[in-house]
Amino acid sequence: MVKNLNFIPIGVAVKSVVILGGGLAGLAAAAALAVRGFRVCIFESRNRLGGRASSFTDPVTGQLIDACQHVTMGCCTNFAHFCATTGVAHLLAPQPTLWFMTPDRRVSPFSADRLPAPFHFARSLLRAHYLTLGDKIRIGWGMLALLRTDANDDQPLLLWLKRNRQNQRTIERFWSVVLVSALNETIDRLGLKYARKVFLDGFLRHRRGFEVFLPTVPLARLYGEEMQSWFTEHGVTIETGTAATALEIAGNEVRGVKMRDGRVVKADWYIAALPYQRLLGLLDEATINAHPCFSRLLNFETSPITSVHLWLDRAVLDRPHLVLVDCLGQWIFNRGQSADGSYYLQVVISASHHLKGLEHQEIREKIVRELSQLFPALTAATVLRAKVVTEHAATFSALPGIDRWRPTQEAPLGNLLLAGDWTNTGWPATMEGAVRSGYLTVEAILRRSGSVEQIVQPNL
């Protein structure tokens, strides 16, 4: 059955857009289109919005629990704009101080003072107990070298660090601590370009660029009723539990999308806001081979994230979070008291390649042992329950030269646009990159329609 969506008639003044994927990229594109008079329908294969930003239900309390803690930063101007536009910005809480903890239980705060950028972190760096004075001088030298480095230089990061006077301690206790969490990849696999961007945008260019924002509600709520109400008020139709199976292509255009239920939906424009693996699954082999834009995606590699969820019978952490140095876990998030009276902690292990092959029980035991050393109160506590969640392809790996494989948002098919943090956004695989990609697709649609407008928000 071929269906011309009656809420988005083809060929009339009001243009229709089908968006495949209800993650951040698709939602950002839909928001930008809706306020500009387009008729939009989002098709999402899951029964919820948010894509990889997912939650699950704790079977004991019935509470929604995030599969992995997501955070944003002050430098993420487009994500902030999207949240403000859709009315959920109040569900994000700023964290003006980061707390760094070492296995000896010492903690150093990291916050900006009143000095102008890039000197606003000088005092915090000088107070960092886990770095020697020599380490701090080396790091300062490395920061100056980053400022002088070409923004498009994407040589192997580890070689660059060693050439710029970084030793094993500064690499492990500073550069890795920041970058493995920010880019979800190990130092030995990263390219220089996006490592440089993390430090320049997050720490050197603006006093508030580093400021972390934590959702105060589960991600299912962040992308839930309030946001969906905004889309409904702006005429966006959302179909969850509805998956596409193929793009029907004729000539140089998409003529329709075949859905799992047998429908073929048609519109003026199509945005594939899907993981790149899913996009390739919608294309026939001839189309993939005919267009390097698609075939180059086969060169991507991915990196996993593991989260360990622990419910304890007592509180052991009195801060909202901790960044761990020289530990298996990299972040601990204090999620407070649950409905059943237990105290919930989430430990995040980014780039968790090294955990491959371990059973969940082994991972849990390793983390509990580590936390018992960090927090003596935990030795007297009881772990009431635990859950280990690994997203095996959480992000694409920012390998050296990765941008040569990343397509622009304008696909070689005339009415198809691509959205996702894996497209070429100038950002790594982040929520900010996903939103930017959605905004860039709308800029491309407007441009192809004879109108020029900048939707992507400026940097801080």
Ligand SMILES: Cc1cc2nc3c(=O)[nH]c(=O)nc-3n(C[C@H](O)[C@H](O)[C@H](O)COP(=O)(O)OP(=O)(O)OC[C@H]3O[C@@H](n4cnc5c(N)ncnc54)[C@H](O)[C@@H]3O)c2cc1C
Contents of the next structure:
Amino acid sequence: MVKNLNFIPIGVAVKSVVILGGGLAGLAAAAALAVRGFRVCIFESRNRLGGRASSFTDPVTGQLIDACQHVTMGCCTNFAHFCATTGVAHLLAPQPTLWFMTPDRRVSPFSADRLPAPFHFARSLLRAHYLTLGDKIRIGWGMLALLRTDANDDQPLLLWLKRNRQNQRTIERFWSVVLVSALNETIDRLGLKYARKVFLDGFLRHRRGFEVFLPTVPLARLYGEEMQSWFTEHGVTIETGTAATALEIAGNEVRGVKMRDGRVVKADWYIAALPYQRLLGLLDEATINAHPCFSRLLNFETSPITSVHLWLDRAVLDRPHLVLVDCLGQWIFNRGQSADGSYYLQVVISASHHLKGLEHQEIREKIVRELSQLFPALTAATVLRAKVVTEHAATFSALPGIDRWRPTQEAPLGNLLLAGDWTNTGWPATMEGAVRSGYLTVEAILRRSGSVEQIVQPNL
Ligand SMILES: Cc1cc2nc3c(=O)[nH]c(=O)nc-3n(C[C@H](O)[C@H](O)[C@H](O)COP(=O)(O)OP(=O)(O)OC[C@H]3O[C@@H](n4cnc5c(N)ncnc54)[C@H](O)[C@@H]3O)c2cc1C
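I've shown you the form predicted on its own. Could you give me the structure of the form predicted in complex with the ligand?
Starting with the chain above, the whole complex follows.
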């Protein structure tokens, strides 16, 4: 994957673009630029592509293990477009039914039926065993109220829910179950805007908006070798293990990027597709202070995600996944049999602030205890291995009014664009948001070069 490129000549007919960061935002920008004839080079500091959506190598089996399971939904139209463009869409498996389980081991399926949107979920909601009829009426009321709110109203969500007849049970057993996983933040910290978006785009607008897709290969392979041939065919150069250390700025322009190995790489355009904390690290204080779009990033807050990986000596789960209600774990993913014959489960806990300070051993024990109650077969099983992974700054928190701190992709420097799930995409921190940001940077480059093209895909 590493190909040396010390210098990209300026001023040739084909415009050159240096992309810093090989996460989804950088890769999507590269794909959109490559098909439009730009000469693209991606510099990624790690040895793998995919950024936060990536994997590590299991030292026991040598297999790639996703640091955390990633799922996408039918409403993520730009992510779907990016995967189709780069030829990996067939590696995402649709899950037409979601399974909701409570501690008493009862399970309710959730799927769309033939009724038109927004009534396609009415039957699933009515048969949800963990909600009373009164809860369901309250939820219906809340949904109608949501449809009537302004798309940019970002008042504190919890106050809005209480004002709209939601009680403790509907908040905990319905709104939280969906939103904590979708937005990676607790209900008391969220704003209304992105909560509304999750329900509108995912559940109310289109019958297929909610459909969950699970990658059938590890993320590092999906965004690595599976995409590699497409990028090679389209002339994109990718250097992994190459970190940028500073943007060299003169006047109102970036003149080059200083790399950790001492090189300075130059291009016509620069896309910083980095986590915002890393971008700030590449800028000098004077530049940060001179431009509010950079200094405002200091207002962001982040939220952690914890995943518990368990390898068992036998299968205990016969469904591909489960959404847990009233449990510590929120989703369980059944990852099947590993190369060493063990059965691999992954349990995900989003917005895991409450686990801070606990030892990995304690988290693991809590989860194994919980799973033993849910699946009696587990009490007879042996946990062969376990690993707890916490991504402390997994995503930015969609706090009320967050968009006032999110910059557009058009940085105030003439030839610099900003990409990343944290830029203003109209989406929360997701793979879809990251891909959108990449596409938006390419629209901005074209606009600054005098042509207008819409690359961002329409909603479902
Ligand atoms: C645990 C976890 C679970 C998640 N689950 C989901 C999910 O189920 N569904 C979903 O849609 N989203 C999920 N997300 C969010 C999703 O992963 C992110 O929104 C998305 O991957 C962000 O992509 P990005 O390109 O904006 O940023 P990143 O993925 O952070 O990419 C930035 C890249 O820049 C590189 N970099 C950093 N510094 C330098 C440097 N100096 N020089 C060169 N390169 C550098 C980094 O190594 C990284 O590869 C999850 C995130 C986490 C952490």
